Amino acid sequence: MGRDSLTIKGPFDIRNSIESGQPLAFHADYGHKGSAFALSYSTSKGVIEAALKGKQLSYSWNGEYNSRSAREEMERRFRIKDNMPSIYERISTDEFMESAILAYNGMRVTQNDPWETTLCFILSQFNNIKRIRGSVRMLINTYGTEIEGSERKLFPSAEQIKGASIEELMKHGAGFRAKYIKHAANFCSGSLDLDSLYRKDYEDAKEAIMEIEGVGDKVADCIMLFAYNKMEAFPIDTWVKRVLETVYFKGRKKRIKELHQFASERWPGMEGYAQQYLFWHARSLKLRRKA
């Protein structure tokens, strides 16, 4: 196991970055170590453990990682190099967005492995984060490869999930999504080279990922944003649709296509970041009203 650390420049809210419905939150264990916020998660290469204290992000790794690849993992996963003041300048277009930025200053849009993201967001359909995390943990423990010298396992590949039956996947918390996971595993280990989508533009890559059974507009945009760093992606779920219609259209109902067009005109090139702040702020306001 190796260890290293990074000094964070600019605002960085690690907790909201991993709790706000992004793939990392789906299979990370996190809590507090003293005054630091800590997390641990499995990838296809090993296990990463990290703790943020002030501006210092300390992390350790095992498995196939080395010092260079582990640092790249942290920088990529949490988008450490993002210029947050510049991003905020581009998306801060109104009072609601300003309040979202103030409430969650430093929340990053994470960038994750394509297969991990695909599996997690297929599981996310009509589901909640707690159940998703539990399902992913069961899939890791059942199908993931053991890491030498560790009790933890790697995030299972599409090829490993492909070997599971639909009935087995249902037993591991996938429910009705099991058939979609099975199709995705077959498709991504045969017909579709997920890495090839990095080289495609947003529209073509989105069209390609939607060939997977069960991947609709919202899930496809989640994969485009959280796996492929395509900031034109603007995932629209119930919360995002509601907040857009309420805040920007005075309660008038709008079609998904109209909302995509609105986002592309209002936050061009930064739709993905805008969506994450809208989504999490809307969710949090709803929770506070219930409290």
Second form
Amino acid sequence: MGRDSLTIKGPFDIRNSIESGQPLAFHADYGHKGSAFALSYSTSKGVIEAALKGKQLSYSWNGEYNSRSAREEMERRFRIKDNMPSIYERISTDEFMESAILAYNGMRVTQNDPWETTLCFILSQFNNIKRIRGSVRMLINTYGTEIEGSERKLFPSAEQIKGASIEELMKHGAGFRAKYIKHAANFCSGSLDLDSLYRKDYEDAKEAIMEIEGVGDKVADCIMLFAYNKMEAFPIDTWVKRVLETVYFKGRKKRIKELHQFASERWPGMEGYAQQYLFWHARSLKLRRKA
DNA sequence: ACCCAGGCGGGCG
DNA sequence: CGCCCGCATGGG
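And the form predicted together with the DNA, for comparison with the form predicted alone?
Time for the whole complex; same chain goes first.
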């Protein structure tokens, strides 16, 4: 148990950083008039609660955290050390990107736990953000370990999920993805060492994570970007596909492979950040087919 | 009622 | 390879 704070340098939009569908296991409370923002999240080690006021990010911890590991957790999750002006310089290639950056200035790509990200993004397939978050909350409350003196629980480990039946997982919001969750839990608590993927490059790590049944090209890219710090990952979901086709290809249908190629040439080494701004801006514009 | 959601694996040609 | 289909479920 403890409490500390750190000062954020550069633009930081905490609300859009966590609401933009990258971390899916957060609880958030909004302050009045947008002046403060409070959040909490469960990890495998404890619960972190944090609040942002101006440039001061204060936070508290419990469980196995100590002052040093809690600080590292915060800096990592929110990529506090990212140089946003330099990133914007690299992805600000056109008017659409400029307006996205203007609208969501300070939105960070967050870096989350590999198992958490794997579980959450398997749940994300053919699903919507609101319901994914509800399912994740249910899984935490059902399978996570209790923490003394806290209403929240730890994020359930692969071992704990492995102990659940497909029927139980289905009932707790996983739907048809339950069999994938089960397989991922078996795999990640057994032959696949998630920590070892940090030492692999993007291509090799992605190939390794795709051995999990239910993890295809898009989910693998999300895990690479949102957990393993691979900024060249460019997840292409329905929104990103649509916005790319609309903005850069005059509405013509393009294959996923071509769009990956396009992104890697346009935003080399920073595809992940470009993708997050494209995705979130496209959604805010409700850039649908029938809009 | 209807459509869609941060897709995927399997089956087909 | 590319294409097409079904899939649990609930929010808009």
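Numbering follows the first chain given and starts at 1. C-alpha atoms forming the largest set that superposes within 1.5 Å between two forms make up the rigid core. Just so you know, these numbers come straight off a predicted model, no measurement behind them.
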{"query": "Large Cα move at Ala25 between these two forms, threshold 2 Å, rigid core", "finding": "yes"}
